[in-house]
Amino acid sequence: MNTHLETKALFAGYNPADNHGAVKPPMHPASTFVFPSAAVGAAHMETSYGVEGAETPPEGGFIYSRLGNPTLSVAETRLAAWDESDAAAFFARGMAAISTMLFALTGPDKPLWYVGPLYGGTQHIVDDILPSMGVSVKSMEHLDDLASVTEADGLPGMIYLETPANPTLQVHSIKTAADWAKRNSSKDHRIIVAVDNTFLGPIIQRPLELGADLNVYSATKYIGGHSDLIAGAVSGEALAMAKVFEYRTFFGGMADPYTSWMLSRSMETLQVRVDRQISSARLILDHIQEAPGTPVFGINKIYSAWAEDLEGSGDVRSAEIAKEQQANGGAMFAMELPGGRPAAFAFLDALNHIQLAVSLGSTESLAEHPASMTHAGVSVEEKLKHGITEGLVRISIGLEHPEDLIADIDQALQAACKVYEETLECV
């Protein structure tokens, strides 16, 4: 009998028999671990540091919590189970996960090609830090641009994308990137495809099944999902993950035992939380649209990753991609309000149930102003290029009753409407 993924993931990485029958895994805050003998200690250390000819150490041993920890191991095994990946690594921050992965798998001979928009912190690494380290960086308007790459363009070491993208929910074809990378990779030059799957994974979108090599997450979001921890994660194919683990060991960015314990707990409720968030988001999107793609309440544009909304807005190509790689459009959306920043701020300040805060994917609904908050450090030109206007607000739907969230959005839209009511009749 096939066991469902949420059943397998619930118990992954832990056997109660190993801990006096305790139904939940304990937390191990220990910084260092006792070796049973000097020979075993040498085998562990020499293997960890890649010493040639080192003896193979016994399985299951630990050395020092920068190199590995039992509580961290449980959490990573559970994420690998959710993603059905070869391995998973948790980090102290989402940016630690992203930066470690980029540093590990790009370089002067491994250019980075990406398609935007990107999260503001990632954009800074891509624009400023990687080039200072000798990494050539290329921004693509669309992944379809790969079809016109010539020999003179060279080849990337990594193709990186967020889909749906932050904050305007553009969807990009993971399969397009993965298929092109495999066709153009060789024994001497492998092209890695890495996908920031924070907005949808691992429940709604599964990049590894579409040919990507690595998933990247801000695990603070849905994986943690309670606004009470900060973490990042990378999961994926064994060889690529080996470089990620190597760099994590020396950068020291792994998640601590307490965070790891909290992540293990949170992943047990991942499916039920996301299911509720998805259903509420769909009800809210239906409410604020008379028909798919036709906004009311004086909204200029609604950004959604749902295929039906993309079709309704006339973006047939994106709708096809969404149908191919997503189970649905998730619990995030954004709205562009006429009236610019004053209207957006009026909307945000009027909210009662939805909290005015950055982040997303948590039990509580959150709203923010990307242009001045999450993407404040991105250039004006880059923001406008990707639709990040002064009137844009981004909303993450939580676990509150959807009728209360609808009423809250309605009254906040009315508050925003007063900013521009001379030029627009609000419904």
Ligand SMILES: Cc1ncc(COP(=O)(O)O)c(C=O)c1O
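Rigid core (definition): largest C-alpha set, two forms, superposition within 1.5 Å. Residue numbers count along the first chain shown, from 1. Everything quoted here is computed from the prediction, not taken from an experiment. What changes on going to the form predicted together with the named molecule:
In this overlay on the rigid core, P29 has a C-alpha that sits less than 2 Å away from its partner position between these two forms.
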Second form
Amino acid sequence: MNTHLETKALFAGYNPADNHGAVKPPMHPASTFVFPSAAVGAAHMETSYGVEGAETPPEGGFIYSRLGNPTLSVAETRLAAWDESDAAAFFARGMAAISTMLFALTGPDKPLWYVGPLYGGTQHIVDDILPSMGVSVKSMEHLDDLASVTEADGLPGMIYLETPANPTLQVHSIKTAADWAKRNSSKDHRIIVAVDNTFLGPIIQRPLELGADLNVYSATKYIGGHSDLIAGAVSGEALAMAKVFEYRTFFGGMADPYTSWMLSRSMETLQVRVDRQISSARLILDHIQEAPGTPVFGINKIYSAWAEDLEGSGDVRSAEIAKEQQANGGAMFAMELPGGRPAAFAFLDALNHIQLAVSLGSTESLAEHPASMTHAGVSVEEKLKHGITEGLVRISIGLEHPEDLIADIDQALQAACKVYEETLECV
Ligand SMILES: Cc1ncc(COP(=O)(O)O)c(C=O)c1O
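Next up, the form predicted together with the named molecule, please; the one we just looked at was the form predicted on its own.
What follows is the entire complex, opening with the chain shown before.
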């Protein structure tokens, strides 16, 4: 019988026999590691710097914690096990992971093509930093645009997407990007497909199985999962990962040993956390919709990445994509309330159990106002293009009892309703 992923990932990267039988991995804060001999030390360093003819010491081992660390290694082996990838790299932040990956794999001869919306930090790198380094950047409205690319457009070095996208859960077809990249890659010009998989984590959506080369994560979210660490990750195919590791060594953005230790621990409960978050989110989505796609309580519109909700709202194409690439729609959703910012703020201020804070994917449920918080730096036109109105609130479902969350949302909707009750019956 094949061992299930969650069983494999629980033990990946650590053997108790290496540490006096201790059932859990220790934390190694050491900055540097003693070489058994000068010859072994020299061989390690030469291998690490890619010196021609260097021989890798067969006994393995570590050199210096910017190049590698045993606690970081355990966490990376675990993420590679979850993703079933060739290798995984943890970083100090999601933005360190994204920037290092972009710098490693794009360049003046390797343009970046992306489909928006993107996380604000990524958008800034793409709009302002990559072009200043000579990387040409092209924004696509839809991945279907790839079908009409001509020779005059040239070829990208990377296609980058985020799905579902923040905050209105727009879905993009990973397979469309991956198939096109495979068809247009050659021996001399490889097109990498990188997917920011932060919203659905390694469990619900598995871009590598759909042909993507790299998964990118803000591990601050579901992978860390407790709002008590900041980290990022890239995970995927060996050759692309070699470049990512090379750039990480020199940019120095790896996760520190304490964060790595916390990440290893968090990944042991990833499946149970996500399972509970998903089932609660579904109950709540059912409660705030009479039927998928038909909001109640006077809510204007509900944004969800669940196929049934997308189908209910008439977005058949997105529903098909969601069915093809997601096990379900995850534990994030957004609601647009009539009454604009005053109604959205009344809702957020009335919440008791759900915490008013940015971020997502944690044990506690979180709610925020994208237009003035996570997307405050985005232009009004861009906000409206992506449905980020003043009445929009985004919610990330945690591990509280779902009945308590439903009661909390109901009473906050009542508070919001006071803002618009003259024009609408909202109960
Ligand atoms: C989708 C997405 N990608 C990347 C990031 C950046 O991650 P971090 O805040 O860990 O640097 C975030 C942060 O919110 C995000 O939501």
